[in-house]
Structure formats: structure tokens, C-alpha cells
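Okay, so here's just one chain, in C-alpha cells, the form predicted alone.
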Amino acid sequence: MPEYYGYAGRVLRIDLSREKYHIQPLEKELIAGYLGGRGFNSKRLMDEVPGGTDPLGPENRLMFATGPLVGTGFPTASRFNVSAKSPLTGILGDSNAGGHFSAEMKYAGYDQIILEGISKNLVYIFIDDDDVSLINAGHLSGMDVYETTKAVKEEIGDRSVQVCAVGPAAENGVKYAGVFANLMRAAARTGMGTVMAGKGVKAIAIRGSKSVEIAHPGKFERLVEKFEEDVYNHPQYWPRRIMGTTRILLPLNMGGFLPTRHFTTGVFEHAEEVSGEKLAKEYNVKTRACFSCILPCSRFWVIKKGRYRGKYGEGPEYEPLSAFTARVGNPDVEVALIANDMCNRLGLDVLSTAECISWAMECYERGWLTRDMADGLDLSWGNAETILTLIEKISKREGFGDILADGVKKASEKLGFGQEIALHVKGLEIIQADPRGLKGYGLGYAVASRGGDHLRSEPFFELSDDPERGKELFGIPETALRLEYKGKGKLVSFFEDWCAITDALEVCKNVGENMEVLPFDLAGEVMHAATGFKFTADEMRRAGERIVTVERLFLVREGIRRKDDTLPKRFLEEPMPEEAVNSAGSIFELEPMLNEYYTERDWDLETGVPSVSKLKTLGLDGYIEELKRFDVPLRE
């Protein structure tokens, strides 16, 4: 009888400085409190990365974690989290990706891999079940993600080995470089690739031959069948299968909150020319799914004619498609395809890259930035040559690209202008939805534990436009109305807990949470069937709240307070322009939403620090003395 069901039951620690590794048992108290994936990483970051640590120093730790459903065949359970202190933001860094790497990690026998120290030389790590090797990778230096992946597979002599790699952007110290698995599965936000390269690691290759045992197979299969039925019968199934997340570009444009020309308006006149529908009709040739997924939402594309004839790639999702079209004012969808593919190959986060470029373009349009200051580039809206050239320059830290390579916050500080239009939260560039047209999402950006991000809360519910359901679920009809701010504190805290659970189980958020087919009660049943650990719906939500709160403790230890839970002035002071029709005149009412959110969380209204009573309720009171050492103000 196995000791662990669902889990591999082991943690692999690799000390790069000493070129040693050891395997330890997975702590069952960690399972009970944090479930898996993101939960494991966030808890260990708080415990093992001291406050004030240099993100690129040896004390920072880079952690990869899977969840208990990964490798079991549960639909969409294919993801993994990569976490460390972020070199871009200086706070919690974390990113999540799908593909096949996570399942192979479980089959090799690991729930978590932790990289410590810094290698003396550039290496790649080969994990072959219980054998771990550090292999010289000097010859891989400068290779892009695709080249690296191919070279590693060829050296190992196994095309099926799973590889995650960093590109030249990470090696060159670009602060928003990512970790890429299966070529294009990007864990790209917050600079986790930069940390990996800073530790002297070019790639991790993994091969496993073990299996994952299920505690209650019969019950598990019944729950899988229910989940599959709910997914197949969902009205979003076919739109997501055909277009992935690109299906939302046109609806955002119709709603008047599609970020256009650096959020100066919410409507892009070329939206139909760069839409998911356009890609589906003229460019997409094949769908692709992650491990165990029944909704193959990724797409391969081919450009069949014109100046980019013969170019091909995978994706893009909504964020890069919108970022390299509407955000930068580019009407050519093929340029967006090439730009996204360049970011994947070079190892860059598309959102941070596009924000830096669109910020520079607005500065140029305002007359603050000249061509002489930008290597002679014409930074007019939508200039395709400039967009593609800057991606290359950023990845090399070359010329003007070197200024942009530290992120938009640092770029504006270096140049001494444009701080008020640098669109980030806590140093992380914000995503492709204008918060003046999506109040719940905007609050999520303001309080997200990794900065200006939507995936910590993803309150898709507020697009339902169903006040009766808002009243039913939250007691406040306005929670279901995107332009209303009342009730959004309750909405965001609820969905933050839900997203934390989804990330801990490592189920795809687009399905489990967006499509609302894996609520807390079903998640608890699946957890019990797979692992044998019993969780009620309330206990599952409490675990999600615990993950959110321990991440907040990481932030407040680094000095984050209420003043940092904010949005750029553009959203707080400039109403949406008239051409944004369905969102015209809207502005973001931060303070009442933040008060409601803090009240719901039981965090101090003045500081944003969780109360002592909340820490005790969640079993986090062991951190109180640690917080006091960093002069964190605490109240009962």
C-alpha cells in the first residue's frame, strides 16, 4: 500500500553551488495546508527565502511544483508553477504553464524541484527518475528556446524527454524573461527565467518511468466523467476549442475596454482584422492540447503568402495577440504572430515586452522621447519594423533595448519622464483589459500578490451581466455588472481563493475556474478521491485563503502596504473617452473597493496587513515574530 496517493511524495533539492542533490519526503502537513503546486511554492518561499534577499543572489530559490491531480489523467490537470523572489518587482515572483513537463515531473517521482545556490558554469539539469546530472551547457549559451530544446533532446538521445528552457533574453539579464516548456508553454511573468539563468541553468530535462496511484479509483472515475460532461456541454466549449482565448478580442472591443494605443482608448478600429475569428479562418491549421486535456485550445498557424510566407508557430493566446496589435496600434495580424513567436524563441514575457514598447510609443507621440534617444527608431503607433526590432534589442540588452529590459517602471525612472503613464502595479506590467471597463479585474490587478496581474483572481463572473446571480452568490447584484464597483471586494476575494485552489491542484484555470466547472465542493471530492485527504468545500476555500494570505505575508515583509495596492493614475483620474461607447465616461473607484476587499479579508484598512486574528484562524500565527522583526505593523 503506497504512502502517498495522487502525489509522488518526494521533493528534489539541487544545490547548484556545491553540485549536489538530495531527495526528501513530501511533508504531509504541507499537503494538508497548501494542497500542491502554487501552494507548495508560496509556503516554501516564505519559509526559505529571507526578507530582503537579492533576487539574483544565491539565497533566492527557484521552485517548480506540480499538483496532486497532475499525471492522473484528470482533464486539464497539466500545469506547473515556477516561483522565486522576482528580479523584476522585488516581491513574490510566480508563473504558471501547461504542456507535458509537469506530468513527466510526477512520473519521475517529484512533486517539487528546488534549485538553490548558483552554478559556477552554465549547465543543464537532466533528471532521469532518481538520477540527477548537471551537464555542462557552455555550448548552448546564446541559443534560443527552440534551439536549446532540440539540442538537449539530441544529446540525451530521447525525443520524448520533457524540457523547459530559457532563451538568450534570460542569459542577458532581461528582468522579465521566462521559463518555456514544450517550446511555447510560457511561464513568463515576473522574470522566473531570469532567476534560472542567474543560477547558471540553461534548461531542465526530465524523464520518468513511475506511476501515480489513486486512492479511490472508482469514485475518481465517476468524478472525471462528471467533469468531462460539464466541459463538453458548456457553451464556451466550442469557441474555446476553435479560437482559444483569442475569442474574447472582439467582445472586449465591443465593450469599449480593449486596451488600444497604450490604453488611451478602449476601441481598436482594426479589431476585426486582428481577431481570433480572423486567425481561425485564415491562419490556423491544427489544434493542440496540453497533457490530459479534453479542450485542445492551442492552435498552430501558418502564414501562406506575403512577406512572412512560410513562417509558422503556435498560439497566440488573447494577451499576446491583443498586446502586439491594439496595445501598440498595429493593424497587421501577421506582425503580431511574428512578434509573439520571437518572444517565445528569445524567452520574453509578451505582456511586459509590449507594455515597454507601447509606453515608448506614447512617450514618442507626446514628444518626450526622440528618435535620437531610441537608436533612430520611428516609434509611431503600429510601426512593424520598430516593434520587431525592439523585441530583438530588448533580448540582447542592446542600445535603447537595454533601457526597456528592466521593465517599464525602471525605464521611466532611468529616462526621467513618463512615470505617470508607465502602466504597472508593483513593477509588473498590467494585462490586456482596461480596468475602467472591468472593475473587478481592476481591483484584482491592484491587490494581486505578484503585481499587475489578472490570473490571481480572474473574476470572469463579472462579465455575466446577471444581477440576479450576483445577488444569489454574493448578496450584491452589482458583482455581476462590470461597470459597477459595489461588491467587487467580495467578488475578488472569492475568486482569488478559487484561483489559488486551481493553481494548487494544477488544473487549467480557463476551464476549472473561468467555465466554473470545478467549484470548491467538487474540488474537495476530487481531492479526496485522488489522494485520500478529506476536504469539505469550506476547507478547500480555506486552503485557498491560506495560500493568498501567506503570499501577502511575503509581500508585507518586503514592505508592501496599502499605498502599493493601487493602479496607475490614468485609470483613477482619466475617464474612458467617448469613442469607448459602452464604457465611455467610466473611471476606476479604487478606495471603496479596496476598503471592501480588506474588510472581507480581515486585513487592516490602513496598512493592508492581515490581522493577527486572521493569521491565527488560518494557522499562520507562527509568522508573527518574523513579521515583527521586519517592523510589520500588526493588529488584533
Contents of the next structure:
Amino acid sequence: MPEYYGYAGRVLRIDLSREKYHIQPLEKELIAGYLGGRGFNSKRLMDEVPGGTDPLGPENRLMFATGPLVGTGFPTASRFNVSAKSPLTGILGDSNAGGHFSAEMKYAGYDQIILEGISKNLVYIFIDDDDVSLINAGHLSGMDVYETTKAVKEEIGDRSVQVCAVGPAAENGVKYAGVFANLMRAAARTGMGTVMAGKGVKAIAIRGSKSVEIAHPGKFERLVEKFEEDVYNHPQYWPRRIMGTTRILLPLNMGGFLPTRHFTTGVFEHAEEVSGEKLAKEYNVKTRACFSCILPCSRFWVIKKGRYRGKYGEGPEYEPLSAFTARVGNPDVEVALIANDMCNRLGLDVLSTAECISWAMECYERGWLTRDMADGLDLSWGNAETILTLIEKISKREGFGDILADGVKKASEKLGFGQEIALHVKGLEIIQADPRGLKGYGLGYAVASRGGDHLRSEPFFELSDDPERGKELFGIPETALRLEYKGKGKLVSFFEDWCAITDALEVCKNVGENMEVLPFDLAGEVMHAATGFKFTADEMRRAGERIVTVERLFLVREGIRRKDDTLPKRFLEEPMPEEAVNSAGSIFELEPMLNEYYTERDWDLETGVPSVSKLKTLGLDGYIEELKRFDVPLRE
Amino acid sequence: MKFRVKFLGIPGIRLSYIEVEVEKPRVREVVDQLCKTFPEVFPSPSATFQRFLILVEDQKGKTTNIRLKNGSDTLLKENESLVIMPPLTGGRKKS
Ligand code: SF4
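Given the form predicted alone, state the structure of the form predicted together with its partner chain.
Zooming out: every chain and molecule, the one shown earlier first.
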């Protein structure tokens, strides 16, 4: 009888400084408290990366984690999380990607891979079941993600080996470089590629021949069938299959919260020309899915004529599409395709890159930044050549690109202007939805454990316009209305817990959470069927809350307090302009929302630190002494 | 009376809008017509109301979900149009 069902039951630790590795059993307490994936990484980061650690020093750990459902055939369970202390933000760094890497990790027999120390030379790591080799990668230095992946596969002589790699941006120390699996499955937020390259690792190749055992196969099969049926019959199935997340660009524009010209307005006059519909009609040629996914939402595109004729690539999702069109004021969808593809190949986070460029454009339009200061570039809104040139320059840390390569917060500090319009939270550049038009999302950005990002909460319910249901589910009708602030604390904490367990199981949030097909009770059932561990809906929610809270502890240990849970001034003080008809006049009411959120979480209203009683309830009181050592103010 | 119906991201419909003629300016009448015109996409009014997001848009572009008005009984004013799209939210069938 296997010792573990669902899980591989092992953790691989690689000490790059000593060029040694060892395999340890997966701790059962970790499963009970944190489920897997993001939960494992966050808990271990809190335990193993001391407060104040240099993100690019040997003490930082880079962790890859997969989940208990990955490799079982459960639809969309294909994801993995990459986590470390972030060199961009100095707080928790974490990013999630799909593809096939995660399943291969399980087949090689690992739930988590932990990189420690720093390698003397640039290497790539080849994990072949239980054999782990560090292979000199000097000859791969400077190669882009596509070239690296191809070269590693060729050297190993097996095209089916799964590879995740970093590009030249990471090697050059750009603070928001990502880790890329299957060429363009990007774990790009918060600079995890920067940490990987900083450790001297260019790529990880993995191959496995083991299997994943299921505790209750009959029950598991029935649950998979039910899940598949829910997905196939879902009204979002075909729209997502045809357009992926790009389907939301036009609705956001109609709602008046499509960030345009660096969030100076919420409507883009060229929205139709850069929409998901336009891509589907004129550029997309086929779809592609992650491992065991029944909703192939990724799309291959080809440009068939014009100056970019013959260029091809995969994606983009809504974020890069709208970031390289509306956000930078560019009406040419082909430029956005090329920009996104360049970021993938060079290994950059599209959102941070687009924020840095659009921030520079706004500074230029306001007369704060001159051509002389920006290598002679014309930074007028939408200048295609400038956008593409800057992506290249950032990746090489060349000229003005070097300033932008540290992120928008540092760039504005260094230049001494534009801090009030640098759109980030805790140093992480914010995403492509204006919080003045989506109050719950905005609160999510303000409190997210990795900085200004929506993927920690995605409280989509506020778009439902269904106050009755809001009352029924959350006791507050306004939770269902995007422009209302009341009830959003409750809504966001619920959705944060949901996102946390979805990430822990490493199921795709596009499906499990966004399409509402994997609620807490079903997740608990699936967990039981796959692993044999029993979890009620309440216990699943509690595990989600524990993950969110341990991440908060990581942040408060680094000095994060209520004052840091905020949004850029623009959203708090500048109402949405009249032209953004459906969001016109709206501003973001931060304080009452934060109060409600902290109350819901039982975090101190003044400091934003979780209360001692909350820590006790979640079994996290073991951290109290550690927090005291860092002068974290604690209240009962 | 004639009303414009705009389509956003609806698989199977390549038009961005159509004009629909109805006797009574009621959302239900418009949706009935839609079901007759595109039976494969909108098989029945009840399925359409359940599976799609339907908004009323005024001349200035201000939209309101019919759920916040009178649902399928919502009356349309002259110069108003309907916008129909797949749900942005979970959209799972309610139990
Ligand atoms: S829905 Fe898309 S992103 Fe999610 S697992 Fe499937 S193919 Fe991957």
C-alpha cells in the first residue's frame, strides 16, 4: 500500500553552493494545514527564509510546488507555484503557471523542489526521477526562453522532457523577470526568474516515470465526471475556449474601467480594434491546453500580412493584450502581439513591463521626462517603436531601460518625479482593471500578500449585479455591485481563501474559481477521493485562511503594516472621468473597506497584524515569539 | 418598434449587432425574436435569460443589467438598445 495518495510524498532539496541534493519525505502536518502548492511554499518560506533576508543572497530559497491533484487527470490540475522572497518588492514573491512542468514534477516523484544557496557557475538542473545533475550552462547564457528550452531538450536528447527556463532579462538582473515553462507558461510576477538566475540557474529540466496513486478511484472518477460536466455545460465554456481571457476586454471597456493611457481614463476608443474578438477573427489559428485540461483556452496566432508578416506566437491573455494596447495608448493589435511575444522570449513580466513603459509615457506627456533623459526616445502615447525598443532595453538593462528594470517604484524614486503616479502596491505594478470601477478587486490589490495583484482574490461576484444573491450569500446586497464599497471586506476575504485553496490544489483558477465549479465542499470531496485525507468545506476554508494568514505573517515580519495596504493616490483622489460613463465619478473608498476587511479577518485595525487569538485558532501561535523578535505589535 | 441588440463575445455570432422589430418594447419580446433568429445560440428565452448577461444601454452608453430593472419585463425606451454577452461572473446554474 503506498504511503501517500495524491501526493508524491517527497521533497527535493538542492544546495547549489555545495552542489549537493537530498530527498526528504513530505511532512504530513504540512498536508493537513496547507494542502499543497502555494500553501506548501508560503509556509516553508515563513519557516526557512529569515526576516530581513537579501532576496538575491544565498539564504533566500526558491521553491517550486505542485498540488495533490496534479498528475491525476483531474481537469485543469496542471499548475505549479514558484515562490521566494521577491527582489522586486522585498516581501513574499510568488507566481503560478500552467503547462506540463507540474505534472512531470509529480511523475518524477516530487511535491516540492527547493533551491538553496548560489551556484558558482551558471548551470541547468536535470532531474531524472531520483537522479539530479547540475550541468554547466555557460553556453546557454544570454539565450532567450525559447532558445534555452530547445537547447536543453536537444542536449538531453528527449523532446518530451519538461523544461522551465529564464531569459536574458533574469540573467541581467531585471527585477521583474519570470520563470517560463513550456516556452510561454509564465510564472512571471514578483521576479521569481530574477531569483532563479541570481542562484545561477538558467533552466530546470525534469523527467519522471512514476505514477500518482488515487485513494478512492471510484469516487474520484465520479467527481471528475461531475466536474467535467459542469465545465462543458458552463455558459463561459465556448467564449473562454475561443478567446481565453481576452474575451473581457470589450466588457471592461463598456464598464468604463479598462485602464487606458496609464489609468487616466477607463475607455479606449480603439477597443474594438484590439479586442479578443478581433484576434479570434483575424489572427488565431489553433488552441492549446495545459496538462489534463478540458478547456484549451490558449491560442496560437500568426500574422499573415503587413510589416510583421510571418511572426507567430502563443497567447496573449487579457492582461498583456490590454496592457500593450489601452494602457500604453497603442491602437495596433499587432504591436501588442509582438510586445507580448518579446516579453515571453526575453523572460519579462508583461504587467510590470507595461506599467514601467506607460508610467514613463505619462511622465513624458506631462513634461517631467524629456527625450534626453530617455535615450532620445519619443515617449508619446502609443508610439509602437518606443514600446518595442524599451522592452529590449529593459531586458538588457541598457540606458533608460536600466532605470525601468528595477520596477516603477524604484524608477520614480531614482528619477525624483512621478512617485504619485507610479501605479504599484508594495512595489508590485498593478494589473489591468481600474479599482475605481471594481471596488472589491481594488481592495484585493491593497491587501494581496504579493502586492498589487488580483489573482489572490478575484472577487468576481461583485460583477453579478445580483443584490438578492449578495444578501443570501454574504448578508450584504452591495457585495454584488461593483461600484459599492459596502461588504467588500467580507467578499474579498471569502475569495482570498477560495483562491488560496485553488492554488494549493494547483487547479486552474480560471476554471475552479472564476467559473465557480470548484467550491469549498467539492474541493474537500475531491481532496478526500484523491488523497484519503478528509476535509469538510469548513476545513478547506480554514486551510485557505491559514495560507493567507501565514503569508501575512511573512509580510508583517518584513515590516508591512496597515499604511502599506493602500492604493496609489490616483485611485483615492481622482474620480473616473465623465467619458468612462459606466464608472464616471467613482473614486476608491479605501479606509472603510480596510476596516471591514481587517474586522472580518480579525487583524488589528490600527496595525493590520493578525490577532493572537486568530493565530491560535489557526494553529499559527508558534510564530508569536518570532514576531516579537521583529517587534511586531501583537494584541489579543 | 425597432431596437438594436449588440453582441459581445458570443460564440456563433459574428455580427456586432442586429436590429430587431417588436410590437411591445419589452425585453422579453426582443429576446423572443432573437431566439427565432439565432435558435442555435439562443435556444429558448428562459435559457437565454439564465445563461447570458443582458443589459439595457441608453443613448449615452450608460448600461444597466435588466436584473436591476424589471428583468424580462423591463420596458425599453426609444433610443435604448440591448447588450447581450456571456456572464463575466461565475455564471454556474443556481441550485
Ligand atoms: S483553462 Fe486554460 S490556463 Fe487553465 S488549465 Fe486550461 S488551458 Fe491552462
